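Next comes just one chain, in structure tokens: the form predicted on its own.
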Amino acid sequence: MTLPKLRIRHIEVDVPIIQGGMGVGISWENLAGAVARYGAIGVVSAVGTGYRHPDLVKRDKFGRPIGSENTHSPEALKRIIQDAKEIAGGRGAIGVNILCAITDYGRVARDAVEAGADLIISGAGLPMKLPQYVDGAEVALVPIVSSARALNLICRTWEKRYGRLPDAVVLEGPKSGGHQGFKYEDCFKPEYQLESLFPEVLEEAKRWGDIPVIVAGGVWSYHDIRWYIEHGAAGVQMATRFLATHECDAPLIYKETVLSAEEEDIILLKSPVGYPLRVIKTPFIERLLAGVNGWKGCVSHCVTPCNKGEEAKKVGFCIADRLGAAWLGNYEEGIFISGANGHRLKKQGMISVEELLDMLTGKVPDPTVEEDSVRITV
């Protein structure tokens, strides 16, 4: 099966794959640009952009950006997006992932538009006010949801307040890396898995004029992609599989950590944002689980639910500090994120984005998947 093109608002790309946004510093210009150059959609993370261009921001003596304006730097985000577009060479599309929980959410959305983002993907909460911040710009708006109910609420709110609907929707199941839109215990229940949620969300999307549904959170192979598209999805979003690519913006220690992870090393823990967070067991996580509180005060004011460090103090770590430490290559102190299937990457090893996308589009065999494997339908 030749995969169809993906159309979202004014965007049309040859490959129906969106590379998921990963912060801090995992998907910036090099990864997003390489994915777009192949003909898919590359996504830049808007989280912690001050770490990418420290010369543009004010930092403390440990190198941490001070305050939201420096942590989520407008100048750094614009430079990242523009560099990604240059790498893409006019192919594919470049999007920006913006967490709803991010401090200065509206300002960061406007920054993305000004920098020329083709689309904004937004989750970790419901982006109820997102259309307000783009002021009619020709940018596609794509919320991330975990249920048909959430999609219905967004559609009703956007239509009433702003006279528009989402240009597509990402349905993310509980096997993704990073924050989950589910309670901890629900992440493991059959009824909350992606394939169980998909039919109801697809039906809800059709009710609102056939909004394109993008599936994410555990989608791994060409076989998965083909199955979902054959059953009504417009495309897929994938993040973890891009971690072990040469172009991924993560430091080498991050890639090595993912490639050496066993299935039991990938766990969920409580985050300052208030959602379960999927990470890899590393020295800091081991200390955290043993009861050590690693919070060192709020410097970045990165997410509003944290209440300027109050929630971080309770759970024992600042998410911005620990993701920033990982970006800086600090294995002992950093937090390293992976999806639930990340342990399968060791069968693949380090490859280029082009090689990976050749696997995901069925052009070449995928060493992480049995050749005769097929998706079990529900």
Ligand SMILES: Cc1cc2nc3c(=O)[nH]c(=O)nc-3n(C[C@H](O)[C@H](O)[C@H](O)COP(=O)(O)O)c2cc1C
Given for the second form:
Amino acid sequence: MTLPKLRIRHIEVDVPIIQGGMGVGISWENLAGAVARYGAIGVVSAVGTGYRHPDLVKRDKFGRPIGSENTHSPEALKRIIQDAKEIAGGRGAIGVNILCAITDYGRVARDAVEAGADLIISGAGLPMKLPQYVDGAEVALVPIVSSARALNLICRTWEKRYGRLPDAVVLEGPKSGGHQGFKYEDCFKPEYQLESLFPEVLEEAKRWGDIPVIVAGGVWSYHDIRWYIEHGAAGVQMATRFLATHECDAPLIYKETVLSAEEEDIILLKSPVGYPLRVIKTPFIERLLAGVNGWKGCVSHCVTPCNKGEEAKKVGFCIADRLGAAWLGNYEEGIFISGANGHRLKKQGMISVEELLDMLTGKVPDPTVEEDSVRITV
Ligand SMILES: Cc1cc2nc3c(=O)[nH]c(=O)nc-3n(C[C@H](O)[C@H](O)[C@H](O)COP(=O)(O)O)c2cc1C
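The block above covers the form predicted on its own; next, return the form predicted in complex with the named molecule.
Next comes the full complex, this chain leading.
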């Protein structure tokens, strides 16, 4: 079966796969550009862009961008999007992932529009005011939800306040990398798994005029993608599999850390953003679990729920500093994110985005999947 095209508002791409936004710095111009060049949707992360172009921002003596304007820098985001589009060479589409929780959310959404993003994907909270910030610009708006209730609330609010509905919705289940839209204990319950949530979100999306539903969180193979598309999804969003690609913007040590992770090394942690965070057990996490508080003060003011460092102090780390350290290749001090399936990457090994997308579109065999398996693995 050839996978169908994906249509979201004015965007039409040949391959119904969105590469999920990964911050800090795991999906920037190189990964997103390569994915778009293949004919899919590449997504750059809007968080911590000051790390990508330190020459454009003010930093402290440790190299950390100072304040939200420098941490989530408009100039750096613009450069990343332009570079991604250049790599894409006019194919596919380039989206921007913006965490609802970041300080200056509205300003960053406007930055993304000015920089020429084709779509904005937004989660870690409900993007209730997103249409207001983009003010009629021709950009597709795609909230990330973890329930039909959340989708209903967004649709009701957007329709009433702005006369607009989401152009698509990402339903993200609790096997995804990074922050989870569920309570810790719910992440393990069968009724909160992606395949259980999918029918009711699909139903809710139909009620609002067939909003395309994109599924995310543990979707692994061509067979999984086919299964969801045959059951009504418009496409999938995937992230963890892209970690083991040459083009992924993470440093080599990041990719090696995921490639050597065992299933039991991938754990859920309390984060200053207020949601469980899925990470790999690395030296800093071991120290944290042993009771060491690694908070070193707040310079970035990166996310509002953290309350200028108050929550970070409680959970024992600053999310911007630790993800920034990982992006800088600091294995000892960084926090390294992975989806629950990260341990399966060993069988994939490091490959190019083109090779991976050939596997995910069923063109070539996938070494990580049993031959002839049509079992869904989410
Ligand atoms: C390293 C990493 C970083 C991530 N960072 C973000 C982020 O900044 N914002 C966001 O909305 N989702 C983030 N995610 C979630 C992905 O965009 C994606 O939806 C999810 O991981 C899909 O599940 P999968 O990894 O099992 O394919 C991240 C995922 C990973 C693996």
